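The data below hold one chain only, encoded as structure tokens and taken in the form predicted alone.
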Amino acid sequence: MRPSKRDELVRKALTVFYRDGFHATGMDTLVLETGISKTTMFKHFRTKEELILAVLRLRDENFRNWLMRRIADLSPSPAGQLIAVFDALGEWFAEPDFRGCMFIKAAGEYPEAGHPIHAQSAEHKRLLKKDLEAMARAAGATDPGLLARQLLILKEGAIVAAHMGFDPDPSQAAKSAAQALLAQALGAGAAG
């Protein structure tokens, strides 16, 4: 099925958004490199933040659709899984196109806690904190909650140690801190 108008320029939005930013990305640069009318994007939104947000919410489903899926095949345990986010994070972390996290810099562009693009961002973080509850609960952690904000803290500081490029290898620096605070919520014993 074809993409409508509204979904392709959501979709390349999101492309020129993640490489320049969104404050430095103007409806000019837009139109440009989305080959759509400024008449076609506000027919779609009324405003440049209404289509922050649509790209967002586009950039949230593809993120944690493809880490899901990306730990669900690296490995069949939930103790696992929790360990191999971080094997998925050094994965993208490789690809050319990586520029760091989209919501982090959307919240960074946007710092007031009650604007709905710093929201959306931190919604984000917030359902990835309860996707990584849920595995810890399955996994046997004694306090699935804790473990969750520890490993996303990991994973946090890890994408932007890799975007600023200030350690070799961060997501396996953090892999290895993943493991020590599994091993610890499990109870002992080895982890991942």
Given for the second form:
2 protein chains.
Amino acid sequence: MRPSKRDELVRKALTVFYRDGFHATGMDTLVLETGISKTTMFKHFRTKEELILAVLRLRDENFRNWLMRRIADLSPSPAGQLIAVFDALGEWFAEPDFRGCMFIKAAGEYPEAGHPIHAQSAEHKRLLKKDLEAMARAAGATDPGLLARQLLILKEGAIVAAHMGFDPDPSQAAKSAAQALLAQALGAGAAG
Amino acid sequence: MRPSKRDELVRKALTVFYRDGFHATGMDTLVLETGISKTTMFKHFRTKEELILAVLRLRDENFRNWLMRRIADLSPSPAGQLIAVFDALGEWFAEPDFRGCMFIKAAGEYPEAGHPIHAQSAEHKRLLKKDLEAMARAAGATDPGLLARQLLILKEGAIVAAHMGFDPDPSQAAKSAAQALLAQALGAGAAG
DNA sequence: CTGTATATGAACTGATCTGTTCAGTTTGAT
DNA sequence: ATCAAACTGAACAGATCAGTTCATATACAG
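For comparison with the form predicted alone, provide the form predicted in complex with another copy of the chain.
Expanding to the full complex; the earlier chain stays at the top.
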């Protein structure tokens, strides 16, 4: 348990960056909000960017683990789990501290594709797509790649809708769309 | 043509904010990139926030006008136009300066729902939803509100996918999903 | 030609930004 | 008890932040 201060910093910085944004959060703010000295911060991370990258790594791990475990709890079958994704999203959206997707926000604040923060955010989405595609294949979809892409697009759209508040129940709207797409992807295979 | 400098400022500031982000763009950068003096800027807008709001108003007008005209050119029927939305998106994604949705980014950088910039960004999406819902109603969808919400979620997801680059052809994936949803929304009406 | 509105550059405020330096303190293992 | 590693606060650097001030310049209408 040696590097506990580092983990504590990353964990607490995550909540501040998520709440206020990356550019809007200064290192002095992090000193106040984490109670960790600036000297220690810059001993563990040479730059703010490195800290952000560590935060995003933690977020990726936390989020994907949470989602996969949640949908496994909600449904035993791969097809059911693909739909349960949107029930899990609905639970997330209802949390009082929900502020949208940290990776979408990171990619927005660092908009160049080549920027490390942007690239790492995109990687999180690619990993999600791989997870969905494996489930779509296990469910017996005719084109698991396409279904995974469509469901991922629905997921990202629902998150944006929930954060910006222009849809009264984005997870439900996305879920009904996902059901139609899944039925089509399974039905076509059975019929062909 | 009296307030031409003001319009010029808003137009040029839009490209810089869109390219680099809001917090990342300082007023001195705008002086360099627009060639307009800081004194003039702060005569037209009392704060940076007011300038951003004007930029977002222009962006809303430009984008919605462009989208509606483009889909009207691509298809004569409401149902065809709902699908053409995703062809139009594909053209936008292919532009070299494409950097995602300015309103999603604005809402990300100003994450509090009550913030004027966040609220105005959300309003843009609500106006888009109204446009889509009118088209869905004209197309004869059983539940025009639901179809509009689903298509809007697909649109936002496709934009995120295009910006973050985790889908090889997001507009096509979203379009095929939209076709399935539209067919369901029209078919159910004909069958019932 | 004159008066008014608009635009300009440059300097300035005071705060905040990322990152550094340094001298001293806490911590934990041996 | 000792020693090294980790942590601390505070001051500092130099740049940049939003926004102001002021004296001057340009444009245009009567």
